[in-house]
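Shown here is one chain on its own, the form predicted alone, set out as structure tokens.
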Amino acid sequence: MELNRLQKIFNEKHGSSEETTLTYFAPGRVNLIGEHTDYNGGYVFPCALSFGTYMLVRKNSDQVIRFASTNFDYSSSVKLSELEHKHDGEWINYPLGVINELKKKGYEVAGMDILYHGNIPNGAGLSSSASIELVTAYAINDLYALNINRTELALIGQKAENEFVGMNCGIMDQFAVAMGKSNTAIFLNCDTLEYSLVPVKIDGYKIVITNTNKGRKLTDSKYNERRGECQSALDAINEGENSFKNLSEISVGQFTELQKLIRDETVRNRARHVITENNRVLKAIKALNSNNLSQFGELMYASHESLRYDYEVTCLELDTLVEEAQKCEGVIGSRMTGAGFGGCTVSIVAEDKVDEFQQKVGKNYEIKTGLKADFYIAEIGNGVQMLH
């Protein structure tokens, strides 16, 4: 949607004012490899996307924050004295959680009129939640000259989602939205927050995201359960003489010896995924840096298999998309991306085979699942920013 059209909608919802309206943008993200490792202190490799969430905002003198969206019917005026009150199951809990977190940290925020417009497909697992959190945090930081750095903004977004929304996510999504750079992916250590930007050199190929369009609600999924299982695995390993801070500190070789300490087979499988996935990220970075795209693709497939059998966060729809992608000529690799249980796959496809890929995968997916898949050709964009 054009920005002048958004400005018109903003004025329709909030009325006119002499105050200046500013526009900000935060991207969605796709993770190329390194899934369910972030809350285990591991490595991830996400990149920011060219689509995301727009936020138009201006100050008001009414001691309220007015929230509106082009994507949802629900809107609300929240008094500054009532920022800590949740709105049952509504989208505004994401920005409200951020503003409440800023308030708890001692930052002064006054009345505002806000309009959000997102072009990230809802429920696709491309981080629409982190996008709205970071565009809110960044805009308020800029609007009130709070001088909060991008890393801290990402942490504020994560804390808002953990404590206000109730989704026990790791730091990856917010960090990728905050730190993304065009044509690079972020190699991030989620324990230390050390990171490097790695050029994504895939000349002749495209990153294709495929949406299962399977409905899900993430906070009601088994995401938090998996996090608990990982903690159980770590506790079992540390019952002896070990004192690992998180599962990702453990190497594949060490796990061969330590896995016998985990008596529950399911919990053992969860740990195996995290530890082997962490290793796959390291191998994937090395493969990309040495222009070995075929190895990168093999690691993507191996990641999906691990997520399917050891971590059990895939589903018929995700598995079908990967299986169909694997049959297509010109596909280097494919895997689920995001939390799972629905959402999207990410595939690396030869540029001249993208149309054929969409046609074949789309047709066979609908036959097998009864659902229509959506395809997005991913352009790697910049992180959160002010537009004007």
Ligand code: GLA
Contents of the next structure:
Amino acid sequence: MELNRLQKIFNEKHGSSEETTLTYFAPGRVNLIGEHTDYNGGYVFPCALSFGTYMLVRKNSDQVIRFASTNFDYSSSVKLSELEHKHDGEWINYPLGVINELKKKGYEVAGMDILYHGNIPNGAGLSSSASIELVTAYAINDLYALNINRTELALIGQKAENEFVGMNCGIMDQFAVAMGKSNTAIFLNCDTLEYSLVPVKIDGYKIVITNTNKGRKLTDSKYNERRGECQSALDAINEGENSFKNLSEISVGQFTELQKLIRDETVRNRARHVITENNRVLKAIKALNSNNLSQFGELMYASHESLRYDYEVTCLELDTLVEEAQKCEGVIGSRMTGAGFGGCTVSIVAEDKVDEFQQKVGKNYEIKTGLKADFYIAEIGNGVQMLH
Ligand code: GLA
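Could the form predicted in complex with the ligand be shown next, to go alongside the form predicted alone?
And the full complex, kicking off with our chain again.
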């Protein structure tokens, strides 16, 4: 949607005022490899997308924050003195969580009129939640000159989601949304938050995101369950003389020996995924840096297998998309991306085969699942920013 049109909607929702309205944008993200490693202190390799969340904001002197959105009917006016009050299942819990977190940290935030507009497909697992959190945190930081750096903003977004919304996510999404740079992916160590930007040089190829369009109903509870299983794996390994800080400290070689300490087979499988996935991220970055795209693709397939059989976060729809992608000519690699249980896959496809890919995968996916897939050609964009 055009920014002028958004400004018009803003005025319709909030009326006119002497105060200027500012516009900010935060992207969504896609993770290329390194799944369910972030909360285990491991490596991830996400990039920011060109679609995301727009936020128009203006100060008011009414001691309230007025939230409105072009995507949802629900709007609300929240008193500054009642920020900590949750609004059952509503989208405003994301920005509200952020504002509440800022307040808890001692930052002064006053009244504001806000309008959000998002063009990330809803429920696709492309981080619409981190996007709305970060656009809010960044805009308020700018509006009130709070001087909070991007890493800290990402951590505030994560804390809001963990504590206010109740989803125990890691740092990957918020970090990618905060730090993204066009045409690069972020190689992040989630334990230390050290990172580097790696150019995604895939001349002649496109990153294609395919949406299963399957509702992701139980994602949050299953996600939190996986976190618990990783903790059980670590506890079992540390029961004797070991004292690993997190699963990602353990190398693939060490795990061959250590795995016998984990008696529960499911828990052992979860740990195997995390440890091998971490190793795949390192190999994938080497492959990308040495222009070995086919190896990068093999690692994507291996990542999917591991998420399917060891971590068990895929589903018929995600597996079907990857299997159908693998059958297509010109496809180098494909895997589920994000939390799983639905959402999207990410594939690397030869530019001149993208149409054929969409047609074939789309058709066979519909036959096998009864659902229609959506396809997006990913453009790697910049992190959160002010537009004007
Ligand atoms: C979700 C979470 C992230 C990460 C991924 C899985 O997107 O928000 O923190 O754990 O799942 O890699």
